[in-house]
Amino acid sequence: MRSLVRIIADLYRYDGRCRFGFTVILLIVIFALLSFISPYDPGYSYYAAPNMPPSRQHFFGTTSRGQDVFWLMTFAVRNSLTFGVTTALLSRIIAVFVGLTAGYKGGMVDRIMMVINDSFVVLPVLPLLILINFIMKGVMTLFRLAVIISLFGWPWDARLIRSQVLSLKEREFTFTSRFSGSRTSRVLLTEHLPFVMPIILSTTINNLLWAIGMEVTLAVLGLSNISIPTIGTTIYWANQHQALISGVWWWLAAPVGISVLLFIALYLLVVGLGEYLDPRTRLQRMKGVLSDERA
């Protein structure tokens, strides 16, 4: 935890990409957290005057349902969000647990970890969640798509946790640790899960990203719950109603161009730890600060 901590204070304090992205992320999560104290429910329609453009009264304008777009979205970005996170926490779950148990076991695990690993990694995902979803349209819930979605996200960040622990295992710590009697479990989570914890980090906000532009593809094609707002199925209303031929252009601006800024803050950021992660760039930020400090 306190690398971590660390980490993110590094790229913070150091890279103005990062804390870019790490302060339209906060607005947008500030934003999305006005949801709790919104005076409308989401579910309701034709509580304001419809097609309404942005006023004092309506910041964002409202729908031809008669919904005021700023506090709808709130609960959009928020439901959003939720999606996202819960569905890069649990592919992280399954890539970390096949990362590091194929790259220290080795031999039969590994190889048989391995071909499992990569048979997900040539499935078609999206025409997969497009047949799931058709199949399961009238039961589809935001979580159980999660679930779906984080079954298809692990294995090309399984593939990065394991090259990582191939040479981890390689080490005098590892050798001392192993044989001081330590359990495999406790050798994995004490000693190799610290120093592949920037990769996590890296992989988990790429599939956060990964996550919310899957639920927006689905959404926008009707293929998710089109009753719940998300930032998708924001979309999806505006395009139904023909908000753009209609002349209510701002039903769709504000679910595209949120998604926009969260989508670029989320990939500035992976690039951001991307260059961290590289010794190169990381050798090259210290040389910067040792001579900042001796000047």
Contents of the next structure:
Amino acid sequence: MRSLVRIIADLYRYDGRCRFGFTVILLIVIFALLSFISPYDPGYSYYAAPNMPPSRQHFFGTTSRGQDVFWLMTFAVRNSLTFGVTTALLSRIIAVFVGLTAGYKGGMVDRIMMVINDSFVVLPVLPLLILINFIMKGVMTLFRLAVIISLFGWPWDARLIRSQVLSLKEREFTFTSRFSGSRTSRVLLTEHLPFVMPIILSTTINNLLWAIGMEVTLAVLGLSNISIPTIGTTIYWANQHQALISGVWWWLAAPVGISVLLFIALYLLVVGLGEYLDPRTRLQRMKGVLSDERA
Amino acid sequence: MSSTFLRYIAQRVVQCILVIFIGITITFLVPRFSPTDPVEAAVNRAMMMGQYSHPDAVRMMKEALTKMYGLDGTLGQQYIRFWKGLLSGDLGPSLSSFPKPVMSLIRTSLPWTAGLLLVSAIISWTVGNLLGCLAGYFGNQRWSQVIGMIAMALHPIPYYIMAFVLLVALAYVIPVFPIGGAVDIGLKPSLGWIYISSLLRHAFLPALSLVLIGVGGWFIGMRTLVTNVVAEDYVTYAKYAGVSDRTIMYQYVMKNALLPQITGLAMQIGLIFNGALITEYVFSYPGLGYLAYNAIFTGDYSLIMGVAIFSIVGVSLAVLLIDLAYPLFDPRVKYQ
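Here we have the form predicted on its own; I need the corresponding form predicted in complex with the partner chain.
Below, the chain from earlier opens the complete complex, with every other chain and molecule after it.
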């Protein structure tokens, strides 16, 4: 755990992209936390004059349903983030389990698991999710959606974790641990898991990004729980009220703008982390530093 | 035809069949294990129209729908019937445009999706890889950093947001492109300039939104791959031997670095397909995505089923095609 904190600190110090990513995400999280002191309940409407452009009283303007866009968005971002984190964590459980087991067991278990894994990689997820959500339309909650989406969000990452374990299990310490009588689960959890932790972190962020994007997509199609404010459902309601045609552009600009910022920030973190983890680019970076010093 | 080559092909075909099997089994199981009932939903929808219906009529409607959706009999019987229907190309009638069969609706929209997907995937893959190769080979130059920054800003944006922003910017605010459709209304398909230009003008924005997102990913991937290949000994050797940069780059470096990108294309076709679906919805482009949206909107269960099934089959076949073409680029598969 401490090494994980150090990686994050290192990244913040040395990588400009990561610094940008961290800062933006921190700001967005603070924005989401503002929802706890919101003067308005997100379920209420017509408490303000509808269709007002951004002003000092309503920073992001008001919707056609008489809601304050700024405070509505604090709830929307909070729900979207919670949703993304839930999905990412749930799908992590599957990814870590499949990745560690397949990589460590090898042989037939590995082959069967990877064939299934690869099938899930190729499967076009959106049409399936549309089908599932269409059928469960009336009973869909944000948590159920998270569970469903996480069932499709693990295969890429399981493959990545597996490839790491494949090389780890040939190392000396694995043999030492095994010959001193450790059970498979113990070797995996106490010896190998710490090594793949940074990769799990990077795939978690990636998965978070994917999950939030998926929620936006499904919500826009009206297939999420549209009574809960999220980034996606805000866009859905704005579209339902023809916000663009009636000139209430701020209703759309707020969710679009915030989500674009959020996605870029998360992606920069993934890229920075990925380069940090790849030993080859790390070596090149060190070479660059060395040659700079010489010059 | 060596035995490794044959085994390679057999493996791919089995994998493809498995993907189709898993996908279709999921589409079969979902409505049957969901807490909601598609028949009930359709009946409620029909009742909401406000007309009074006799209880007997409602019961008959339920029976008819249960039969039409293939929900009668035991689970095993249903499953076998489901596959029989699929293999004979029968997906039942569509409720929203009754009595048109789902198959014929899909058949008219499939070419639009396939065309959009194919063109944008080829363009973004080629452009992304070429630029990525140049950027990786010539190292840290100003232009490659600029492209890298743009790629990183565009690539993570979800397809829906990208398409939507382009639609607003280039069809509403600055109306250079049409806001939707595939061709101008009333035009008959022909090979004339008017038809083709209208086709291109309508396809431009949907394709652009797919390409803008796609290029970034390929660019970043290829740049990393090429920087790694360039560090290999054989490249250094070729440089010392006086081989020109052009030859090294195209003949030695790119060829090797492209292989993972071809596999990558096979693995990402599904993701790109998702993007194409949502882009079609934004631009009212008459492909599978738009069809799916209309089906959601009208509550047409069998049509959504059809779209899901066809997406799975189509994407798996596309992956198989790329996989089968792979040995053309990597002779190791053939001669090991």
